[in-house]
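This document opens with one chain alone, in structure tokens, the form predicted on its own.
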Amino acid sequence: MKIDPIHQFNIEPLFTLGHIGNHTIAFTNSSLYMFIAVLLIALLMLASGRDLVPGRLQSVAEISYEFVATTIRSTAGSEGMKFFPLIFSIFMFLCVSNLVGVIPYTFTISSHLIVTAALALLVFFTVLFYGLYKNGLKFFKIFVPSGVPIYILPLVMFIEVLSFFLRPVSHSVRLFANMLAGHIALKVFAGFVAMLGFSLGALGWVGGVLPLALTIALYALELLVAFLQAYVFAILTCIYLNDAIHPGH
């Protein structure tokens, strides 16, 4: 048997929507799972109800709402709640799509850098434009930390500017790399179990017990990572937006 851990990340066109010049515009498996994630979130939020004693769906919806709201208030203050729709949408989209992607034979949207980079650039330009709109030139105070001796201030400013423009890189690559690496590890261990069984027969299935146990453990870890990476992306978004709201150090 041949283990191919990369095949699961292939973007496959499902049907063609049209053409622009020599380029084909297609509806792909990535697009499909984006729609599935949005549909699941919509069903959760719309079908949960408003009962005084919440049911299971309503409890999940309310916990999700309060979790994101608490994260925003603790990192960006009450003024950051104006960005609640953006942060809640990003968190729920990533969390649901990551959890769906852990199901065997599905597709993980955030395992592609173009998706995570698009979300990171959305956050970056939101911070930049809102920071300039709200604070004007005072926004650039984020590059001038208070209390820094004047003789090293140019170096510190250079580091601050560089780190600011590298935010989209770290913001996107962190999510992409974690989801990619986790799914590759799962595929390799799961394929190793099957390879032992088919190549060595009964002896191979006995020898595959340890890799199978590791696969189950990795699967549980990947479920946790799917949630944590959505949370990390959301809390970093809050921290970056806090710079736009309160640019002084």
The other form holds:
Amino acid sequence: MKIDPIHQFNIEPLFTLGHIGNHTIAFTNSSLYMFIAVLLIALLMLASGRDLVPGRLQSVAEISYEFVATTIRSTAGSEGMKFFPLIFSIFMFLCVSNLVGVIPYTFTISSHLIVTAALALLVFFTVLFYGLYKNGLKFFKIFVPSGVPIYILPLVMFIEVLSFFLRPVSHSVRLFANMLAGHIALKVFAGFVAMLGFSLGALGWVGGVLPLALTIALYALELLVAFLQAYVFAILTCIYLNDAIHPGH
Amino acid sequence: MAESHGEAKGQAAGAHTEAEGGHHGGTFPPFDSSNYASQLVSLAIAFVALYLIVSRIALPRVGGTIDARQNKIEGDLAEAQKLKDESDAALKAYETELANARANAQAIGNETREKLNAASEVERKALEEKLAAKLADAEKQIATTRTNAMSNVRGIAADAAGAIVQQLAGVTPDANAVNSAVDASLKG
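Now show the form predicted together with the partner chain, given that the preceding structure was the form predicted on its own.
Below: every chain and molecule of the assembly, starting with the one above.
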């Protein structure tokens, strides 16, 4: 019995869609799970009722609506509600795909850096372009914190600029690394159970109780992380957008 | 099984065979650049579709439901407040009416009592007058009766005196002398 914790991240093309340059564009298992996530969100938001007293499904839809709306209002103010559809899409996409990804034998979209990086860059460029469009050159105030003595201002500005351009990196790597590491850890501990059982027989199965308990605990943690990382990604998006809406703090 | 399946698919995809099976000491899947293009295209399609669904249909729909509920609750609260105000006003009107009625009843009672008192007073006076008249009549009758009786007593006394004198003296006395003698003794 061989543990292969990396196998779960394999991209497997299901069928080829076409070619762009010398790249083959295939419909992969990742694509499948992306569309599953979109479908689940659409089902949740559109198939739920519109009753005065909501049922369970409708409550979930309304709670997610209110949850994202409250997050935006508290971090970016009521002007941030302009980006409600964007932030709601990002949050729900990540939350649903992460939660689907925790189910055994499924694929986790955000365990691939290219996906999280694409979303982080989408946020980065939205912030950059909206900030410049709305505030013009005043947008660059975000690099000049108020109340900093003039002699250390160049240093602070350098750090601020650097951190601004490193945002997409930290934004994407945080989500990617969390999902990747969590899934590897789960697979490794779950693999221990089978490995002990198959190599040591009855004694191994008894001994396997320990890694099994650990797997269950880790699984609960991963459920939390799946939601939490989606929330962190969304709230960071709000905070970055707040810079574009209100530069100069 | 899944691995060989993946490799078969990889061969079908042509140029990416090595990359697909690459985790056996090859490329770590998340850092395998050969499938970046596929993922980016899928992500773009899926996310744009999601964005359109969310912004055009889902959020207005759910937001509309929440707003409708909010309006309904506010409307109901306003309605309840209105009804409460109305019932308060009705209660106040009822209490005013009740106080008026009570005052009226008191007035009517007082008036009736006074009227009855006056009537009974008049009756009492009339009765007293009648009784006084009767009393006066009775007294007058008593006086008359006594006078009569007194005059009868004189006659009887005179007769008795005449008879006594006759018995004692053997002579019938003069009636006038007896009368004057009786009168004199009655006076004395």
